[in-house]
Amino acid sequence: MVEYRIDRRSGIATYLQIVQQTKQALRLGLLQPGDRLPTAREVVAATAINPNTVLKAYRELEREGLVEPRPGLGTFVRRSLARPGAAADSPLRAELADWTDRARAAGLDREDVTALVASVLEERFGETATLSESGHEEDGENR
């Protein structure tokens, strides 16, 4: 089960950090469709956010597709975001990590590895990507 991480000094609303923690759980496979998200009183429990965030959050992430509630029983992966080369165990993301390393070694802080990514992110990708604080990408559309 996914959870949920909030930075209030971040600048994303909460309930946005909630839907990028889902998605990036999703895209790393660590959600698959049919399990259950926590539930809000969980969320709540875990992060002293308002309940309302939470559902609000879960709400978004139902208008995408992504999960459905199941009244009286919880809120489910209805599908996955995977892909085999963005999986937590793949050979990429081990590479990225040592790479990680190999740059804090060199003297580079989070903000510095930050910028990095998100430069060669826009010139691969040819989009302008932002990286925020939690280190997740964002499109800059409005949700």
Contents of the next structure:
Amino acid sequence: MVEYRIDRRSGIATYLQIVQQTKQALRLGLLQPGDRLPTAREVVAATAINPNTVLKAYRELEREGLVEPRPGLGTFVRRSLARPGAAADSPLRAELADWTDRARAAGLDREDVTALVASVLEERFGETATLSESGHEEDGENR
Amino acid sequence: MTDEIDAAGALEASGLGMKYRRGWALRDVACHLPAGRICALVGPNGSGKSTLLSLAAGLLTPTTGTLRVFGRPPAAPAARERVAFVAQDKPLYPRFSVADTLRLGRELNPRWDQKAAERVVEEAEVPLSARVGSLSGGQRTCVALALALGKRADLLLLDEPMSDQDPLRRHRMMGVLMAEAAERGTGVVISTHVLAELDGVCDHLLLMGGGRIRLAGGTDEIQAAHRVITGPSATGGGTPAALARHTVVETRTTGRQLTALIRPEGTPAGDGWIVTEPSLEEVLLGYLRAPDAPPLLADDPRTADTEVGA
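Now that we've seen the form predicted alone, could you pull up the form predicted in complex with the partner chain?
Every component of the complex follows; first up is the chain already shown.
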């Protein structure tokens, strides 16, 4: 189960925050196929947002084929976004953690590291890494 | 059973006016609120919010025009049992305990849900044995909300329910309200001064001013109907000519920079303009600062996609 954190001042539409956080949980393997998403009632009781916002986010996730509603039971994960290399216990992650420790030991702070990573990503992947997404990835790992 | 009536909307007013001895509090109000919406009722003090809520609760009789709640006059028993009203002064019996107050609700309301009412009181951490008179203002509000939710109404009319709550209890009470809406499709009309409180909560908006409705409709539609333009101001001050074809709500000039809130006609374009979609709060502040801006009534089902009075 995931718990959504809604930041009203982020400038990102509330339903998108739910979509992004769900995808993040799918990427990290925190949510797996067959898992149930929290009901709209559970989400709004904890976050005090409009229930329609949650339903809109779930419809979007459904449209992307990631979740499916089962009437009377809830909304369930259909497909994972986790790749073997990106799981919490993967060697790639361990190497990145090592590298981050070394960067820190070399005196780089969080923003230096973020800038460095963003520039390498841009160089290797060609496209600009979207800032909002990378921001959420950081938050996700800190939890 | 009630679907047919719900098609009429939770709240429907036309030509609605209310005159007190000191003058008109509401004039020529027309609005349409579909069932199951979370509606923010916003406006300065004395703009008619409480009068509108009291009329909808059937506590006042309109001087002119008509008001329907689920298709019926608000004072009709069939409408009354579907509506719960929490007045601004939260009238409760101070000598009753919280438990007694809930019992009163149980005895007086055929559809009473004791569990729902107790959940609110628990969530607010108000002891059942406490006397209502000994509670803080915020705690009393929670007891009043508990009565309203226990009534199992289909429309909750809440007059500034969050104004005396601390941030945590406010968040919890909003959570309780939204959970109720999620579970039962309950509609909520909530009057408030705290604009930031509305973001992400409300999907419908009524902005009042001087006893009239100035903005009405879904929050998404209202937001989408507006643009904020920043750009160079016209030489020698004044409004640039390129703005003239749009409906201008408000303009402000700071040095050489002009900021304008507009309802665009077509795509707004001008030299050096940056055009962005405003937040709901920006739209509301713009209208509150400009009391003479033309109203936007986007809630009439017959004219939902056209602007009225623009």
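Positions refer to the first chain, counted from 1. Since the structure is predicted, the reported quantities are computational estimates derived from the model, not experimental observations. Heads up, when I say rigid core I mean the largest set of C-alphas that superpose within 1.5 Å between the two forms.
- For residue 102, a C-alpha deviation of 2 angstroms or more is recorded between these two forms after rigid-core alignment.
- Annotation for residue 47: C-alpha shift under 2 angstroms between these two forms, rigid core superposed.
- Core-superposed comparison between these two forms: CA of residue 121 displaced by 2 Å or more.
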